[in-house]
Structure formats: structure tokens, C-alpha cells
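Presented below, as C-alpha cells, is a lone chain in the form predicted alone.
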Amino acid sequence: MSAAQLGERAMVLGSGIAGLLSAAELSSSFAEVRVVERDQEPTHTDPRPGLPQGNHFHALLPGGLDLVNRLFPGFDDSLVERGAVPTVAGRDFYFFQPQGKSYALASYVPEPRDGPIFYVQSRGLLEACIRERVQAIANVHIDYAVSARAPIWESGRVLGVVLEREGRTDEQRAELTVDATGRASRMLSWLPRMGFSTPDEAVIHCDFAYTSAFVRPRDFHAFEGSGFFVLPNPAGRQPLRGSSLIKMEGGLWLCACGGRFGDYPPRTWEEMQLWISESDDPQVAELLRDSEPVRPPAHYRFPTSCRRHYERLGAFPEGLIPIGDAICHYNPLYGQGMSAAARQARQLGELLCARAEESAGLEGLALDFLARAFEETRAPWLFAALSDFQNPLCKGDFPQEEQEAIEMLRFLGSVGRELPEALRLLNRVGALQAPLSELLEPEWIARKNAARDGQSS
């Protein structure tokens, strides 16, 4: 082991974007890193069967982005290369809103105006590509159709896993093991054994549901930019429901039309079409009136967005800490558990980095990183929750604690027309490219503070 080094071996539970970034940010730190997989190794581009979401719309926001193209130079070039399709936030990706077409999705924005660059793509094919790199770093490894049962829990630390495959069980060591396993993380059934509290949860009642196909149009470029949302019009016929269309790579569309509250999507695309011609907006329907599925739809539901203060614990094992959806899950709609994720992991390597120059070894790291990742959660948490409870029938547990938050959020929104920089930092905070706290910096504390104390006057 190097002096730059923390230990032999990590383990990494979990080959999603999380689990592969985690991987990436921990090679630096540790002689090997291990990272097991449930399914099968992935030989093409479709998505894995252990990923409910894999057949619908994916893509890593502005700031999730940038992390990636750090750590894997050149990644984004990569992407082109292989079909995705190159998108400038705020002009080629809008919305279609009750109040007009805008070209940004918290607020209404009629104009178009450039922003930073993101890429979409399916999901196969973007962690095609994060896997790729991930599995050129050499000690790096993933093992596939392996199974994490339970950590091994002696001298009062966690010293690795317990494994499964094929019915076979096996003893992995490590000196530190990172459960990206998603939602389906055991960590609440495994805190208690070990003898630790579990966390809080808020949780959100958001209960959404997307039905998506894969379709060949007549023509590709039949409506402009990469892609648009026709969002649910509260006063019209059908106040529940939404749908998509977004260029894909291999010359396809990808469709998906989405309900809320009961009022879900059908799972057939016969039925698919019918439910979204009898939608408020026709545009949908009508551009996929020439174009034909190229596999059946596919159907998912999410009832529950979900977030687990694991930074309010006094005492977490050592050895061990969750990572991304096994934290914090939001709502997909809103397209940014991947970014999230990315920044979690960058923060966790920053950590690392920072403890093997200052020789401050592995002790108390969960606990430290726990916190970091909570501040990551703070941003897409709050922007996720602010859409859903626009809908009355959401119930659940509204953020409170970032109310000084939301008054500046909504005093950038209503000065961005007149001020570009604070439509900037409403842009850089929604796309994860910033931290929500840099939202509450004391200039624009004291800009909101004498615009309120002028409209007072």
C-alpha cells in the first residue's frame, strides 16, 4: 500500500452510476477496489434487468456531468460518438407549461436562452460508457451475478461482506464497503443487527407513474431541439397527465406518457397511443401517428420519494457507508438521482483525498461523509419537492427547514428576466452544477433584503 493510500481493499455494492462513480473515486485511495454486481455482466446496451427505469428517459443534469468529464476526460465525446444526442440547457430542451412553450422547467421562461451543454441518450448507453471507463482503471474490478447478503461485523467494525452466487457463500474483506445498492438497500435491516439506530425518512407522497416506448419515426427531426415535456394542465380535461417525446441515439424517439394520483398511464402501446390523444395537448399524438414501436413499452410506477437523515446519527458502523438512491431517492420526473449521486461520490473521493494527505486513516469517515452527502441532497430535494406539492394531492413531508431557501428561490425567479446573474444561480443550482447554499451567500441575502424593504416602503 502506497503512502497515498487508505487500505487494500474497498468494496462497492452496486454497479449503477452511483456504485461505477463511487468505484472510480475510490481507485486512488485503496490497493483494489471490488465492485459486485446481482445481475448478469451487461454485453450490449440495454439496460440491466436489476434497474426498473433502465427503458426510460436518462440524463446526467449540467453538474453531474462536469463530475463525470473530470474524472473520465473526453467522456462526453465519447457519448457522441455513440449516438447521443448533444443538448444546450435552456434552447434545445422545453416544456410545455399551461402559460406557453418555456424553456426552463421551475418557472416559466418564454425566450430561449443558451445554457451549459448535457447529452440524452438511453440509459444502456450511458452506463455503457461510465462502465467502460470504470473498468479501465486497473484496480478496478466488477464481478457480476454476485449477491451482498450481510456485512461481517466483528471488533466493533464493519471488515466486508458476505457474498453470494450461485447459491455459494464467501467471506470478502475490505476496509471499507460503500452500499450503493439503490433503494433496494438492506442498510435499515442491517443497522439494527450491528446494534445502531436506523435514521429518520421524509418522505413525499408524490405517486407518479410513466408508461415509455422506443419508436422509429418517419422523421427523425420532425420537431425541434432534442426534446420536450407536454406537462399536466391543472384546468384542463385531463389535470393528471403529461408526456414526452425525446431524440434518442440509433435515429429513435423516445415516448413516454406519465399520470399521477390514480390516474395512470396503460402498459400496451395500442393503449398508450389512445391515452395520449385524449390528452390536453395533441402534439404527442400526432407526431407518433408514422412511427412504430421498436420494442414493447415499458411500464413503472413510483409511489414514494424518499430521504434518510443518516447525518442526524450520533453513531454509524465503521468501515461502511451508503451512497446515492440508498440516501436519498426523488422523484424521476424530475431527472436527477444520477447527478446527485455523481456528486456524493465526488465528495466522498475529496474526503479521502484530504484524509490520506493529512495520514487521518478510515476513522469517523462515515460520519463525516454522511453529513457531506446530506448537503448533496439539500438542492434536488428541495427543487423536487417544491414541483410535487404544487399538486394538492401530494402529501407528505414538506421541507420547512428550507424555507429562507425557497424565499430566495423565489426572488431570483422574479428578478431573472432583469438580472442574467441571478438567473445564472438559479440555473447552476437547479442543474447541480452548485450546492443550494450558495443559493443564501450574503449578496444576494442583501439584494432580496432591499428589494422586500423597497416594496415595504
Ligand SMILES: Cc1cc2nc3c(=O)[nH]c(=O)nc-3n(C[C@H](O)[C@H](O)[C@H](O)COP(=O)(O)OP(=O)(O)OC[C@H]3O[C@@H](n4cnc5c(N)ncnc54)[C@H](O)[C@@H]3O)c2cc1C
Given for the second form:
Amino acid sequence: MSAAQLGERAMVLGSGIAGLLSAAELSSSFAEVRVVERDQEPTHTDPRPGLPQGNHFHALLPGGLDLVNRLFPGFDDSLVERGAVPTVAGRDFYFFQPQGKSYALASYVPEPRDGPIFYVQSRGLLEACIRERVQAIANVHIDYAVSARAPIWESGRVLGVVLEREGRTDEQRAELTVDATGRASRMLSWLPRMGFSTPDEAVIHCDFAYTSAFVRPRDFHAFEGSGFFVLPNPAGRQPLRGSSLIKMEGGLWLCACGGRFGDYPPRTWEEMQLWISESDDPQVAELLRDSEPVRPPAHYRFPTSCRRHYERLGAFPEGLIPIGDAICHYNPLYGQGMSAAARQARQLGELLCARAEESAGLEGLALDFLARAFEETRAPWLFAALSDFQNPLCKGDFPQEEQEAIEMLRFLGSVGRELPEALRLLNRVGALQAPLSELLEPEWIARKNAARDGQSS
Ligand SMILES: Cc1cc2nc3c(=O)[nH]c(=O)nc-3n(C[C@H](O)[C@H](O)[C@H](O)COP(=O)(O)OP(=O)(O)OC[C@H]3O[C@@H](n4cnc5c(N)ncnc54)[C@H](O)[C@@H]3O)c2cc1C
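The form predicted together with the ligand is what I want next, because the block you gave corresponds to the form predicted alone; please supply it.
Time for the whole complex; same chain goes first.
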């Protein structure tokens, strides 16, 4: 173990985006990092059983992409080499809103403008490119077809994890165990068994379901840009339905139709075509004519977003932390989960480096990390809540405590046309390139207050 290292071994449970990026971040602070994944080792980029969401569109927002590129220089080149479609945000991806074609999702922006580049590709390709980079790190090892059962709780701390492989259990000792098992996380049952409280949960009943199919089109370039959404039109015949078409690697399109609050899409290709053809906006149905799916469509229902307030707990087991979807999962419509996980993994890496430099060890790491991880949930949770609660059928825990940030978002939106730096800030926070706290820097609060005082005088 070198002086910069904090321990002999770290265990990461789960090899989704949170698990892979955590492993990369941990690799400079531990002599060895072992990742365990319940799925078999993927041999292709098709969706795998442990990741049903892999059948559906996954956009890595610029905030997540920046961090992956920082960890793995040239990462985006490897995506493009394998067929990912480069996309200029604000220009190449658009949204048909009730008002017309918009170049932004959250507001109506009728004119294209140049924003940061991101890439569209299947979740399988994105994950494969990250996995290959992580597997190339000398001290990281990924074990497949192994399930994490429970932490080893001994002498008042977690000392590793009990694993199950082909029906046999086994123990793996580690100074730090990172739970990156996503929504399947068993942390809520582990904590009471170790004598700890479970966290409060905030829940938003966003109730959204979609069916997606990878199709081979007759003409890959039949629509401009790399993809579009037809958003629900509250005044239309089907006010809860939408659809999308997105270009993928390999000359395929990913077609999806979605609905909310009881108006859920069907599951077969034939029914899906019918559903899309009944839409107020005929363009997806027309583009899909003569296209064939390359495998059966996949259906996914997402009833609730959930944020676990681990940061409010006064105590947490030493040697254990949750990360990614295990802490917070967001309505997937807004494409934020992977970038939020990347930002949390970066926080973990920074915290470990600081502790190594200060020879501070691992004591109390969990509470420090959980506070930072919570900060990283604020922007994606707020943006999803602001959009979801526009629909009166949406119920649940609106983040009332973010009133100041909401007022600042309104202010920045209102001055964005005249003040390019206001628009830049809005876009950076919206793309998860900056935390929500950046909206509340004293300079911007002063400007907002001056504008308010000017109005009232
Ligand atoms: C339908 C849908 C669409 C989405 N679209 C987007 C999008 O466009 N953009 C975006 O950024 N995010 C999107 N997300 C969110 C995104 O998938 C997650 O936020 C992101 O992958 C981070 O999740 P994670 O790594 O924490 O967990 P996951 O991705 O769920 O990974 C968990 C991993 O742990 C493994 N595992 C589980 N239990 C065990 C166990 N006991 N032992 C060992 N391994 C285990 C699983 O097999 C899996 O590999 C979407 C989510 C859904 C549901």
C-alpha cells in the first residue's frame, strides 16, 4: 500500500454506471478494488437482465460526460468510433411541444442555438465503453455472476460483504464497501440489522411508463438531427401520451411511446404502431412506416421517484456507503440519473484524495460523503419535480425547501435574453455541469435582489 492509499481493499457492489465510476475513483485510494456484479459478464452491448432500463433511451448529459472524459481522456472518441451520434445540445435534439418545435425540453425555445456536445447511443454501448476503461485499470477487478448478500458487521463496523456465487456463500473482506446496486439496494433492510435507523424518504408519484423498440429504418437520415420527442399536449386528444425517435449506433433508431397516470402504452410492436398512429402528431408513425424492430419491444413502468435522506441520519455504519440510484432515483424522462451518479462518484474520489493527503483515514467517511452526495441530488431532484408537478395528477413531496433556488431559476430565465452569463449559468446547472448551489452565489443573489428592489420602487 502506498502512502497515498487509505486501505488494502474496497468492494463495490454492482457494475452499473455508479459502480463502475466509483471503482475508477476508488482505484487511486485503495491497493485493490473489487467490483461484484450479479449478471454474467456482458459479451455484447444488448440489454442485460440486471439492468432492465438498458432497453430504453439513456442520454448522458454534458455534466456526466465531462466527468467521464476527465476520468478517461478520449472517452468520447471511443464512443464515436463505435457509432455514437455526436449531438449539439440546443440544436440537434428537439422537442415538439404544444407551441411547436422547441430546442429545449423545460421551456419553449423556437430557435436553435449551440450548446455543449453530448452523444446518443444505446445504454449498452455507453456502459461497455466505460466498463472497458475500468477493466483496464490494473488494480480494479470485476467479478461477474456474484450477488452481494449482506455486509459483514463485526466489532462495530462493516468489514466487507457476504457474497453468493452459484448457490455458495463466501466472504470478501474490505475496509470500504460501496453499495451501487441501484434501486435493488438492500440498505434499508441492512441498517436496522446493524442497529442503525433508516432514512426518511421523499417520494414523487410521477407515474410514467414507456415501451421502446430498436428498429432498422429504411433511411437512417430520414429526420434531421439525432433525435426528437413528441411531448404530451394537455389540450390534445391524448393529453398524457408522447413518443420519441432517436438515432442509435449500427444504423438503428430507438423508437419509444410513453404515457402517464393510467394511460400506459401497449407492449407489442403491432399495438405500439397503432398507439403511435393514433397520436395527435403523425410524424413518428410516418417515419416508422416499413421499419422493423430488431428484437421485441420492452416495457418499463416508473411509478415513483424516490430520494432517501441518508444525509439526515446522525450515524451510519463505518466502512459502508450507498451511491447512485441507491440514494436517489429520478423520473427517467429527464435523463439525469447517470450524470448524478457520476457527480457523486467524483465527490467520493475528491473526499478520499483529501483524506489521503491529510492522513485522515476512513473514520466518519460515510457521513461526510452522504452530505456531499445529497448536494448532488438537489439539482436533478428539483428539475424533475418542477416538470412533474406541472401535471396536476402528479402527487408527492415537492421540494419546498428549494424556494430560493426556484426564485433564482425564474430570475435567470427572465434576464437570460439580455444577460448571456445568466443563460450560461442556467444551462450549466441544467446540464448538471454545476451544482445547484452555484445558482445561489452572493453575486447572483445581489443581482436578483437589485432587480426585485428596482421593480418595487
Ligand atoms: C427506464 C429508465 C431510463 C433511464 N434513462 C436515463 C437517461 O436517459 N439518462 C440518465 O442519465 N439516466 C437514466 N436512467 C437512470 C440510470 O439508469 C441510473 O440512474 C444510472 O444507471 C445509475 O444507476 P446505478 O448505477 O446507481 O444503478 P443501476 O444502473 O441500476 O446498476 C445497478 C447494478 O447493480 C447490479 N446489482 C443489483 N443488485 C446486486 C447484488 N445484490 N449484487 C451484485 N450486483 C447487483 C445490477 O445488476 C446492476 O448492474 C434511466 C432509468 C430508467 C429506469
